[in-house]
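One chain comes next, on its own, written out as structure tokens in the form predicted on its own.
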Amino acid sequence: MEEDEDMIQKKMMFVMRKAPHGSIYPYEGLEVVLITAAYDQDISMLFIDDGVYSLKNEQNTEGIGIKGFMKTYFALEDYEVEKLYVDNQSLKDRGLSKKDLIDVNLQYFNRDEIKKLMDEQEILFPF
């Protein structure tokens, strides 16, 4: 049986650029994520700018009266979404390091760094 041309595979990078509260982007972009991962594509994601606080440890959503969706992060290894990059800029521009994250399989870059990571993907999703 040949392969249909809709399931290969493709090089998918997901950024993340938005606080995670008061926009969806986020959410959705992690649902997202979610489901690509059902049709086995190669998929990674990029948090830079303030997508960075995504990733915060112990975000605490009730005195904004939203459930907060942080916790699924951890579910992405399941998922086999193993490639999460953290642009070390953007830390370092909101006063955060390494151990304010999450503990999830975090690879951290610099801006060359993640431009090079950028330009191998065959498809970019930003959210």
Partner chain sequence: MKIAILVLDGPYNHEASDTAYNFTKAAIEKGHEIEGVFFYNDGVINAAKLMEPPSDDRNIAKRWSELGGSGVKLTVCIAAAKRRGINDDVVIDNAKIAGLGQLVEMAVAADRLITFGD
Second form
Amino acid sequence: MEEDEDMIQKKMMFVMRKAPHGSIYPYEGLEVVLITAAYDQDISMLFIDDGVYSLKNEQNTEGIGIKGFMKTYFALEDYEVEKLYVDNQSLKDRGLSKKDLIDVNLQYFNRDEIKKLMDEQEILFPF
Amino acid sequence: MKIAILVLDGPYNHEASDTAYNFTKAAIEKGHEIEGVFFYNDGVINAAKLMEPPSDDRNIAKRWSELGGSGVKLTVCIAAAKRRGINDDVVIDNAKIAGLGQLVEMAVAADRLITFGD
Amino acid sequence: MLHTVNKSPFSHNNLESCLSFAKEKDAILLYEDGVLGAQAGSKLESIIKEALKKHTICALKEDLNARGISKTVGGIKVIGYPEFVDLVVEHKVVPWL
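What I would like now is the form predicted in complex with the partner chain, since the data block earlier showed the form predicted on its own; can you produce it?
Up next: the whole complex, starting with the chain shown before.
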């Protein structure tokens, strides 16, 4: 890893708003998250709109022949990616609640709080 | 100002690659420094040198390659490229296939990062 | 913050989402198919007019011209690529792709 201890740390937010499997964005987005974590950046992931489906429990991709990546979410803590933010309204709009999501450490926010969190970022990556 | 460009979509299917190119040119014309253009997701296909569109259409790969020749750093993500059949044999001149770490370094070094995609 | 919207608001929820997450005074740029939302007289005009009270909304001239849109909702700033660059220099970017 080409890590540089003196590298500037920036606040980077990964805005996950696309559903998994229908496109590769959430999966390849997660790969960027893992690499960015290795560079010791201040990372957060924000799950909004269809992006909340990446966190849905009981996903089984066997029938579509696409590799699932839910397990990676359980490993994020090991990469020190600990800021996983979920938009309450996006869940509600889709008839989902906290109990429908995988058992990882998620933080739930309302829109006004999310606006503030977004505003604090230096870079926002859409996936 | 140093601006980094991230391209997440391939050529032709959508307008993303055209917008990214037009934006990059406009930024250079305004005197800004382009920290780099990074191709990810289907964006890596922008760097496939075998593309041969009809002669009255723009050649997206050639256009990027020329921009690279003028000094703009073009980087193609190796993992995304491998998935999509892009390697050193078919990548355009003036672009380099490299790891995702290059994207992070570009993001850290630039004052701004803007993403184009589908 | 500059929010960039490239999808038609008639077939995607990008603009709707953008408007619900953008904070007051944030700028919004409609480009690519996003410029379809700038068309005057559409069913979305009232939503755009409401949004104009809180946001500067710009639409990219080159994309409007390409789609034959000449009448845009009053208050929308029609800009070219050089001004697009200026917006990015002035603001951090939130892309709604």
